[in-house]
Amino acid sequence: MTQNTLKAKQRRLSPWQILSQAIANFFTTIFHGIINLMDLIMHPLQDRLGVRGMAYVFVLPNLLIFGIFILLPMLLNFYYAFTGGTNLFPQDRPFVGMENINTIFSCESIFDHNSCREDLFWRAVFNTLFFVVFQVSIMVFMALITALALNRQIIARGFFRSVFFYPVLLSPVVVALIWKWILQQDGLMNAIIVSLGGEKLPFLINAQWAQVWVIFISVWAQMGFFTLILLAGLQAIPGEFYEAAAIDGATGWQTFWGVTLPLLMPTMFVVLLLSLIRAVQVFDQVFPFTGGGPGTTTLYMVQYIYSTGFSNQTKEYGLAAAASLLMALCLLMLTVLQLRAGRSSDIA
């Protein structure tokens, strides 16, 4: 192609064309200089160590990432619960071996709060206790019929799906904020009441209310994920299975009994677990929503290790680190679980 010819060309284009092409010749340009300063690096690099010693190369940033901020904090939270104080730096903090265990288990009876030393600790374990039970009940219960509807050919499928999916994308303090907004003392909800000719109700001050809407919001925000992993178990189930069934007379709950259930419960149980180990560490939507009032009905474990290793005016980090370290141990155990059930699910 000759000059004449690529100036005609160029004369063709319009003035976005050109700056578009001036754009991405400049961005190619950069892209080739990285990769020829990286090919510089890696190649010597390559020759020293070989093809499966450069595995270990790419793999380091990841390593120095996990090391710095989860395996060196772990590290550093498990001696910070066996010393004692109110000094930050580890070295100003004295060992106090088991005193902060001891502390927590200082009780007559762990189901009277107030005969327990460390009293907080104990309403949060058994809020959290009552969270659990509730929250995850209610959850698979409903993602387990939401996932059963959503598998029906129904009309507009994808949206209802797109939409019952959709709470999971929202950040927790998110949805926290605009349920608080609707649920405060002069927030929308009461609004509607009033205006309807009735009296505004005490949703987030009274403890009754204040439990049923944080279990609710957390089932609302949360449930769209668990949904998605049955509609998966449920879709894998071979169609062979129903066809069988119809040709037996079986009817819909006989099928369902007989054949979806059984054919889920692996993946029911992976649920039940994921559900589980979330529900017990739940802190971002009620920590905005309730702050773990009115009083301490809505103070759960996480926000007890918070407040009292960082909120409290008198900051107790081993007595938070020891509190955590039981709240891991837990943790561990239902992971363990989780192992297991996939390993059965993974065999069957």
Second form
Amino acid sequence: MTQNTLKAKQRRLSPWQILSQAIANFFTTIFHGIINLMDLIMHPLQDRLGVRGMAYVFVLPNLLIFGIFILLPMLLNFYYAFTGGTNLFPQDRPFVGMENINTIFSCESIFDHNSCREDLFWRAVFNTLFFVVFQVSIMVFMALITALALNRQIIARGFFRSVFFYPVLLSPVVVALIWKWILQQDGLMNAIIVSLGGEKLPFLINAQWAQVWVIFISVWAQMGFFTLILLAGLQAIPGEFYEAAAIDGATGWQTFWGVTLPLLMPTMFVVLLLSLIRAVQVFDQVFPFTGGGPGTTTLYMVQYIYSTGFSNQTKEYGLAAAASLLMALCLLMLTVLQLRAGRSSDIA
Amino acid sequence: MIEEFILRTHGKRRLDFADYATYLYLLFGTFLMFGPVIWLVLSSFKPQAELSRFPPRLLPYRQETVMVEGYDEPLPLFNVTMPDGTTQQLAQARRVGIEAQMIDPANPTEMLPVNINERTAVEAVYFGLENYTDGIARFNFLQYFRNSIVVTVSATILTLLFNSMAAFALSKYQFRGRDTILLLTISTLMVPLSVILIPVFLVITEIGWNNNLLGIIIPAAATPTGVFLLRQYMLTIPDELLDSARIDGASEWRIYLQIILPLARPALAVLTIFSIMWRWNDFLWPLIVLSRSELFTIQVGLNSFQGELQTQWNLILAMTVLTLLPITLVFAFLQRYITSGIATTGMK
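Please supply the corresponding structure for the form predicted in complex with its partner chain (the preceding block corresponds to the form predicted on its own).
Now the complete complex, all chains and molecules, led by this one.
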């Protein structure tokens, strides 16, 4: 009797467990339903195609979507970059050769991007460069510090780890609105500054401040993700290395430079590569946050492509595609550089 | 006390400087990561007048009101400094210029003229839901929410199905073209959508999926990251299992269904979480594909809502809270799986 009630008690689940199980069951049921139905088609198919033929059936749906929505567009992008006009459909677009690329590169002086015909593009390029350099270096540095702190023997490590990760899950629009609310003229940040005896600052109206805060919010929103990767890298370092360093009488600082950092380098390369690629494409948080402003001070490459191709009055698809092409080239170079650097550090 | 507790988990005699610095940093980080969100939530309960107050107060307040005989509407309550120096709680009947006509609720026949500088509002902490109800009336939250759910759920199911099928073929079969497909998959890992915006938009338009949720669901279904992750996992499943199933007369589809999928469950779980996160937070692509407001996903809807209502922060804040609520709940209950999932796979 008592044993039975004990068992019943153990079996009783919290409402949240029931809910999450229900959600999991829902997905599994749908998933299995689709799969069982498809067996009706798949079995006769295997009789005709044979075992090896089935492999093609398995890759087909994925490959189809891949081909139509990634590979084909990659090729089409070249077509757009070398054709002009404002028509979207390829048959209506006249071939213009290098004109779009020439438009981008036609500058009176190569030292002054304001003298270029398409000066917005160059402003976007320089803004992006500025953003990438500062955002990536600040974020990787902060993520490293945080990962090192989380890797120490501390209480509630799981809690702190999720704390830093929480903003990663927030959608870019939400992140932008949270900080817009805090940084507005009569917002919390200015209230803190005034209460400390300062003057209200025009955070989102002043060009320099806007650039600073754009970098800040993207570090705030993404740091947790890179912290997790670095933390995993730190935990993969075998303890014997630290023991050996301790026997040799190394100080904490020496251990960090001599053991932790060199062994963390492969992870650091991954983090750098991922954060660089993502920083070059900055758009999601910034667009709802500043809309590229004030003026064009936080206009970045992706927003340039977006507004040239989609939101401006005249939709200059050719110009936007040419800009995408240059950006793709940039990403490709970054990837190759990183891979090469990563490989040489492995050898050393 | 606290120090004793912390020390026990450290297994040390006393805390050194580095320990203090670590905890200080982590507590500051907690404040920085959660603070803005908590401020957003608190602000979302404040009425418009309270929101434009500077400096802002932490908690939402509302002026107390009182029903007075002879008045249909409840009257606002004030603390009034009387000429004899005492303070009395009076209700305000009307206000003319700098003079207010006040009544004692207990004695409603007598009118007292009071200078408005000699009274302060009687306030109490009050979490009003008006912003939420008004917001939902103006902002088609439920429609956007539904669209986002449709996109997230169907894209996730398709992603799991197509990616696992492709991963199965790429990990367990020898067939011509396999290495090419694998190479293409890996190389598209580095091709972000922002680089091929225009041609993908063309493809969508040609198919007729412009302003159609399918235009968001299908292109996102074949994620290279998912294929890659699942393939790496499936490589660890021994081939002997498949061979013995074949001897027992199972079809290839059955093998996929009843051997591969159950064994790949941990990797599928990670991909599920990521897919939900990706699709729920997608911004740039839905922004381009969807221009009819009844099709907006919640992110696009929120962005256009904030554009329309520049100054009505009370409604924007409430809707932002509603938008971050689902992902916060997911985080609260699944954070352990999410953080360990990212740490082991190194992707987002």
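For the two forms, the rigid core is made up of the largest set of C-alpha atoms that agree within 1.5 Å on superposition. Everything quoted here is computed from the prediction, not taken from an experiment. Numbering follows the first chain given and starts at 1.
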{"query": "Shift of residue 40 between the two forms at or above 2 Å (CA, core fit)", "finding": "yes"}
{"query": "Residue 195 C-alpha shift between the two forms of 2 Å or more, rigid core reference", "finding": "yes"}
{"query": "Residue 295: Cα shift of 2 Å or greater between the two forms (core-aligned)", "finding": "no"}
